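Only one chain is given next, in C-alpha cells, and it is the form predicted alone.
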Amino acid sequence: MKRILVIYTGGTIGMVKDKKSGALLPFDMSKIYEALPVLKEFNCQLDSYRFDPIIDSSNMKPEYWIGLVEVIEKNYSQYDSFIVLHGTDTMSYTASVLSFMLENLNKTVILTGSQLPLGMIRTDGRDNIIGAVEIASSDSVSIPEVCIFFEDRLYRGNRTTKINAEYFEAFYSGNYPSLAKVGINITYKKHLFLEMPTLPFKAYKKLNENVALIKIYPGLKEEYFRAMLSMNGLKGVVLETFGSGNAPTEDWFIDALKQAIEKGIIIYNVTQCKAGAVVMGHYETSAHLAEIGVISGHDITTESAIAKFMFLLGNFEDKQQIINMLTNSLRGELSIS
C-alpha cells in the first residue's frame, strides 16, 4: 500500500460551503475520504498536512515555496508520493520553482486544484483529486518529476501556463504533449518521462526574488524600460519578446539592454506566444540582441523562466555558471539537453 502525503496550500478546491451561512469555508483534509468515499478503492493511505494559514495562491511568494520544500523534504522518506492542492492562478509557478528545488526527485509530485470549490455540485475538484491519487497511487508507473495535473490530463508542471479562468480545461503546455490522459482507462507515455535519477534527493531552500519580468509591446515607453532596468537590486531580467525572439531596434532600447548587461544584469529572453521558441538571429529583429549578450530562453515557459532565475540566482554564485544552466535543460524545462 502507498503512502500519499496530501499537502493543502489554500485556493479554490478546498474550500465548502457552511450550511449555515453559506460562506466558503476551508475544508478539513484530514475528512477527505469522507469527502470522496471513493479514495477508499485505491491502494494507497493518504495523509494530510495543512498551512495554516491557507494561501490564497494571488499571495504566492517565494517564502511560501520554501516552506513547500520543506514540508516535502521533512516527509520525503516516509511518502511514496505527494500531492500538492494550490489554488490555479500561480500553480504553473509553483511546479516551476519545485521542479528546480527538488533535485534528483524520484517520486511523483502533482499540483492540482480546481475551478469550482469541492463543495459545489458541478465542481471539477473532485475529479481532478481522484485522478491525481490514481496515478500517484501506481503500482506500474513511476513519474519521476513535478506535474501538475487538471481536467483529465498530466502535464510536465515546468511546462504549463494558465490559459482559461472560466472553463474547466485550465491548463495549456505548448511545447510540449502531455505525459498522460486519463479516459476510460489512463494512457502513460513513458517515453517522455523524465529518468529515474542515480544521484540523492536533494532539497534547494533558497531562492533569489532580484528578478523582473518586462513584457514588450508597441508604444513601450523609454523611460519606463530605463526604470526597470534600474532598479535597486535587480540581478535577472527574463524579457517576453515577439514572436520568436523580436523586439524593437530603436537605439535607446538597444542601449539601455546593453548598459545593463554591462552592469551584471542577465536578460533572458522568452517569447510571449504560448507555444514556439526564441531563436534570436532568425529575423534581424533579434540579431542584434544575440550581439549585445542577451541569453535565448528557447521554448521555456514565462513561469518556468521566472522560477529559474530565482533559483539559480539564490543557489549559484559564478555569472557564467548561471549563464549556462539557463540555455541548458535542467529538469526538461527546455526541448534541448
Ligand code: ASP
The other form holds:
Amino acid sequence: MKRILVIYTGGTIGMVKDKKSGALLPFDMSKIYEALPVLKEFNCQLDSYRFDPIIDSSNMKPEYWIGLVEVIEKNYSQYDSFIVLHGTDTMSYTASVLSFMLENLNKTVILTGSQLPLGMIRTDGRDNIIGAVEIASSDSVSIPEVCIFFEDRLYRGNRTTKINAEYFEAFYSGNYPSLAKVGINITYKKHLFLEMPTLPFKAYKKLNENVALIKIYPGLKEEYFRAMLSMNGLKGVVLETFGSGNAPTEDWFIDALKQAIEKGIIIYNVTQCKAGAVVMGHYETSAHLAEIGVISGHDITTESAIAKFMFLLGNFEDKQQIINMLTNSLRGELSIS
Ligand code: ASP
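Alt. form predicted together with this ligand, vs. the form predicted alone above:
The next block holds the full complex; its first chain is the one shown before.
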C-alpha cells in the first residue's frame, strides 16, 4: 500500500463552511477521510501535515518554501509521494522552486488546490484532490517530478502559469505538453516524464531573494528603468521582453543594461508571451541584447525564471557556473538539455 503525505499550506481549497455561522473557515486536514470518504477506495494510506500558520498563497515567501522543503526532506524516506495543497495564486512559483530545491527527486510531488473551497457544493477541489491521490497512488507509473494537478491534467510544475481567476481550467503549460490527462481513464504520457535519477536525493535549503522582475512596456521611462537596475544588492534581473525576446533599441535602454551587467548583475531574458521562446538575434531588436551579455531564458516561464534565479544565487557562488545553469535545463524547465 502506498503512503502519501498530504501537506496543507492553505489557500481556497482548505475552506469549509462553518455550519453555525456560515463563514468559510480553514478545514482540519487530519479529517480528510471524513471530508472525502471516497479516498478510502484508493490503495493508499494518507497522512496529513498542516503548516502553521496556513496562508493564502499570496503571502508565500522563500522562508515558507524552505519550510516546505524541510517537511518533504524529513518525511522523504517514509512516504512514496507527496501532495501539497496550496492556493492557486502562487502555485506555479512554488512548484517551480520546489523542482529546483529537490534534486534527484525519485518520488512524485503533486501540488493541487481549487478555485472554489472544498466546502462548497460545486467545488473543483474534490476532483482535484481525488485526481492527485489517484495519480500519486498509482502502481503503474512513477513520475519523479514536481507536478501540478488541476482540472483534468497533470503538468510539469515548472512549466505552468496561472492564467484564469474564474474558470476551473486555471493553469496553462504553453511550452510543454501535460504529463497526464484525466478522462474516463487516466492517460499517462510516460515519454514526457523526467528520467528516474540515479544519484541520491538532495534537498537544497537556501534561496537568495536579490532578484527583480522587470517587465518592459511601450512608454517605460528611462528614470524608472535605471532606478530599478540600481537597487541595492541586486544580483539578478528577469527581464520580461516582447515576443521572441525583443526590446527597445534606444541608446539609454542598452546603456542602462550594459552598466548593470558591468556591475555584475545577471540579466535573464524571458518572453512576455505564454508560449514560444526567446531567440536573441532573430530580430535586430534583440541582437543588441545578446551582444552586451544578456542571457537567453529560451522558453522558461517567468515563474520558473524567478525561482531558478533565487535557487542558483542561493546555492552557487561562481557567476559563470550560474550563467551556464541558467542557459541549460536542470529539471526540464527548458526545451533544451
Ligand atoms: N488567494 C487564494 C490563494 O492563492 C486563491 C486560491 O487558493 O485559489 O491562496
